[in-house]
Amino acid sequence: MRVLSAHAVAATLAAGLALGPMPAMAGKAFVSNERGNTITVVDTEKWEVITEFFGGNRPRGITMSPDGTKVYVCASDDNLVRVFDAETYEELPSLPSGPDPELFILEPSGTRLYIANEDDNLVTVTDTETRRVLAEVPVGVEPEGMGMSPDAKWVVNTSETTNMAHFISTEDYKIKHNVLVDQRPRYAQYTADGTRLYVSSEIGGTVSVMDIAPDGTPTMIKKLTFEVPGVLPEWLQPVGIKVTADGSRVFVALGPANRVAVVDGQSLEVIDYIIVGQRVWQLDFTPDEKFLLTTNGNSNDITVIDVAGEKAIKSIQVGEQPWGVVTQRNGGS
C-alpha cells in the first residue's frame, strides 16, 4: 500500500476523491520551455511560480500520470522520454520513445504510452511500467498531434504533411480510418463523451470536427474557421485544443495571432476571442475547469483564463518558449 503524505491526503480530499464533490485545493501546473530545456513548476493557487527543473533537451509534449505522481517529458532531442517525481521533481528512469519525440498521450490506466515520433513517421507505443516498446505503428509524414477515445479503444494521430488523422486501434496496433484534414494538423481532442473529435490544422487555419460513431467510425461534419479584425487571416492558426467536460465551450489556441477562440459546443459557431500571450500554443484545464492555462511561446509566459467568465486574469513569466503545459490531477504524492 502507498503511504500518502499529509499534503496528499488533503489535496485527495480535496479533489472529492474521498468524500464526494468539495472544493479543488491548490495543484500544480508543470510547463515545458522548448527552449529553456527546463519545466517551470507553478501553484495554481497562489498564481506563482514553485521552482523550475531541468527537463531534457528540448522540452515539448508534457503529461501526468493518472495518480498525479510522475511527470512525462518529451524530450525531443534526447530521443527519450523523461520521467520526473511531482512531488521531489527528482528524475526517474527515462522511457523509450523512437526518435524526436514531440507529442503523446497516456491511456487511462497510465501503463501505455502513445507516442508521436516526428523524424521516423512513426507512433512508438510504450510500456511505462516495464519500459519496453510494445509496437511501432508506421503512420503519415511527420506525425505530431496525438489524441485517443474515452474508452481508450481508439488514438488519433494528425500527420502535417500528410495532412491526415489517422484512427488506430490500441487492441491489435493498426490504422483503421484515415481522415484528410486542412494543411499541416496540429492537435486532436476528443469530447468527454466521446462522440466528437475537434482536429486543428495550423497552416489550413481550421479545426476539423468530427461526429464519431459507437463503433469508432468518423463522420467529417464541419470546418470552423476564424476571422478577427485587425488581424491578418495568416495569423491565425490553430494548435492546441481543450473541451468542457459538458461539451459545451470549445477553447481553441490561435498560435501568432495572440488568442484563444471561443467555440459554442453545440452551435459549432466561434463566440468569442480572448487576447493572451504572444504565440499561444498548448492549453489544459484546472482538474475543476475553473481555469484554463495557456503557453505563449514569444512571451515567456502562461495565461490564466477563468473559463467560467470566459476571460484572462493573469500573465506568469516562466522559462525560454514554453511549449506544453499540464495540470497536476488527484493531489499527486
The other form holds:
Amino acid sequence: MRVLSAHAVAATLAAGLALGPMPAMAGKAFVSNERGNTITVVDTEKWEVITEFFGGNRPRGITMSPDGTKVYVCASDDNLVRVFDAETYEELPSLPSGPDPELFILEPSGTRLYIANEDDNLVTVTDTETRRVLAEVPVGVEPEGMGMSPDAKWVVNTSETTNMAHFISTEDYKIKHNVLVDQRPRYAQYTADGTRLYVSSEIGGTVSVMDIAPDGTPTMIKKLTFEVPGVLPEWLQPVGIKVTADGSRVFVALGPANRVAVVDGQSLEVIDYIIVGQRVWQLDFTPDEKFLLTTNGNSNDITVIDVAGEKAIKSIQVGEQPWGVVTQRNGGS
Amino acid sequence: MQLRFPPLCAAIVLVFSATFAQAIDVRTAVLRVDYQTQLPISRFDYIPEDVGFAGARLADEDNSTTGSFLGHTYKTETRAATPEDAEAALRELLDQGIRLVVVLADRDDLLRLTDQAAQSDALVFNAAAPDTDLRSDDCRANLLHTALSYGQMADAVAQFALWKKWPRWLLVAGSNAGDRALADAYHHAARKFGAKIVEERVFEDTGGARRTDSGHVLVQRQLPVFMQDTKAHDVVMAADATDYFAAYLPYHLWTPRPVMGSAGLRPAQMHGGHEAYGATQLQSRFEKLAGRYIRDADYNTWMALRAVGEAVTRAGTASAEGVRAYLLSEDFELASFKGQGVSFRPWNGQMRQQVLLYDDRVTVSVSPQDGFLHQNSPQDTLGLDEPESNCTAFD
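Same protein, different state: after the form predicted on its own, show the form predicted together with its partner chain.
Below: every chain and molecule of the assembly, starting with the one above.
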C-alpha cells in the first residue's frame, strides 16, 4: 500500500511538472506590499524572491483558494478584491467587495468570502464563483479583523473603533454575540479545534482569550499582556496572531515593538519574544507549520521564524511596506 | 471651588455586570461661543459654520453604532451663542437635564460656564482653550480638557527641534495676551529640554485690516528689515496665537532658517492630510458627513464625546459623576488615530496625547520624539507634568 501510494504521488507530481509553467511543488508565499502596490512571491524552500507583480492599489489583506490556485487580495483603494493566478500571476476577474476592503476570510470550501469594509461599518459576503454579493452585515465602526471557526459556522469580525468582536452566524448572517475587547482590535484567530478564540487589541496592548462553547458562545477567560525590558509599553501593539495546529503555541505580532511574542497555549503565559523586522503586523505558517513568516512594514522585509526552535532564522527583502502574507497550500496543483 | 464629586472607585465595579442589560439614553451637548474676530490671514483658514458641531455629529454616529449592540442611544444638542448669550444657552441645556457638555470658548468664558455647570453637577469638556493656567492654578474639578495646552504644543515642537539638533532659537512673539502666553510656553519648553532662546523679538499688533490688495508687497519689504541683525540661530520659533503675522515669516526672513510654531512646522491635534495610524478612516467618515476637512475643534469635540461613549460602553454609566470617575481611572483608554491611546491626567484633567507636526500638507512628524523619556508615559513629556501643575481640584 505504502509503495503504491508513493508512486501515485510521484506520478501526480510529474504530471504537474509537465503541465504547469512553474514547478508546482515548490512552496510559495505571497506578500502584499501596501505602499508598493505589489505582491511579492517568495520561494519557501530556498527563501528567495521569485517575482513581484502589480497587486492593485493599496493591497492589504491577502488569502488563497483552498486548492492553492488563486490569490485573493483586498485592493483597498480600488474598492474590490483582485484575483490572481497563483502560477502565472495573471489577473483574473475581480470580486465585488464593498468599499475599502481591508481584511477577509475565505470559508474552507472556497466559496464564500467574508470581507471587512473598513469605511462602511459592514462585512460583505461575496460568492467567489458567481462573483455576486450574497449579504452585507452591519457591524461596528471600522471593521477589520476576520476570523472563522473551523466548522465554518461562525465568522468573527473585530471593529476597531467600536472595540468589539462580533460573532456572525454563517447560516443567516446575523450577529449572535458581541464581546467588548480593548482598544483597536485588529485580528481574530480560532484554534484548530474551535474551542478557543484569540483577539488582538493594538492600542489596548492586549490579546483577549475566549473559550468557545460547542454552540459557539464565547466566554472571556483572560487578557494577555506583554512586557519587554527596554521597550516602551506604548509600543507593544499586538496585531497578527497564529496558533499551531495542536494549540500549544500562540504567536502574536507586536507591531512597532519589532517582536513576535510566543505564548504557551495551555498556561496562557508569554514565554518568549522573538526579534523580527520593524513594525511587524501579519503572520502565516508554511503548510507544514515548520516556519512562520512575518510582514515587517517599516523594514520592507519578511522574517522567517523556525517554529520548533522559536527563533528567527532569516529575513527577506520584499516590496514597499509589506502588510499581509499567505502561504500556498496544496501546491496549487 | 468645592469638589462636588466624591471619589468613586466602587461605582465602576458595581455597574460592570449591569452594562449589557441596561438601556441607556445618553444626552450630551456642545456649546460654542462665537466671537467677533478679525479674519484669518489666509482664506484657507476661514472658520466653517459647523466647526466643532460636525465632530459631535460624527461622535454621535460612531457611538450610536456601538450603542446599537448594547441598547445605548446617543444624542448631542449643539448650540452657538455670543459671549452674552452663553450663560442662558447653558442654562437651557442644563434645564433639559444634560450634564455632559463640550464647550468651545475662550478662557474667561470657559471658566464662567464651567462654574455655572458645577452648580448643576455637570461635567465640562474644554475642546478649544489652550491656556496653560486652566490646567494649573485655574483648574476646575468638573473641567476636563481634550484641547491641547500651549505647553503641550510648545513642547511638541521643541522636542522635534532638539531631535534635529537645532537648539538655538530666535523667538518672534506677537503682542496680544494669547501670543504672550504662547511665547511663555516656548520659554518653558526651552528650559525644560535644553534649548536656548538667543533672542526674542515682539511683532506689534497695530490692528487694521487683515486683508488689503497687494498687501504682500509691503510684507516683502518690511519683514526682512524687522528680522535683520539677529543673533545666530538655527530656527525661528513663532508665537502668534492670534494669527496676524506668523504666516508671513517663512521666505521673508533676513537669515534663511526654518520657521516653526505658529507657521512653518505647526503643532496640530488632527488635520485633513493625516493618514497614518488608521486615520484615513476617520477622515473619510468625517468628510462624508461634513463635506470638508476636519479641524482641531472637530477632533477635540469628537474625542470628548467618544470618551463619554467609552465610559457608557465600558462602565455602563452616563452620569457626570460616573463618566468623570471612569475617565480619570486607569481603566480608560481611547484610540486616537495618532499611534497611541489617549487618557486623562488625574492631576489636572488634561488629555495626554500625541501631537502631530504639520507643514500645512503632510504630517512631518509626531511628538513625543524618540529619546524623550518619562517614568510614567512618554506623552507626559508634553505639557504640565504632575509636579509642575498647581492644580489641587483633583486631589
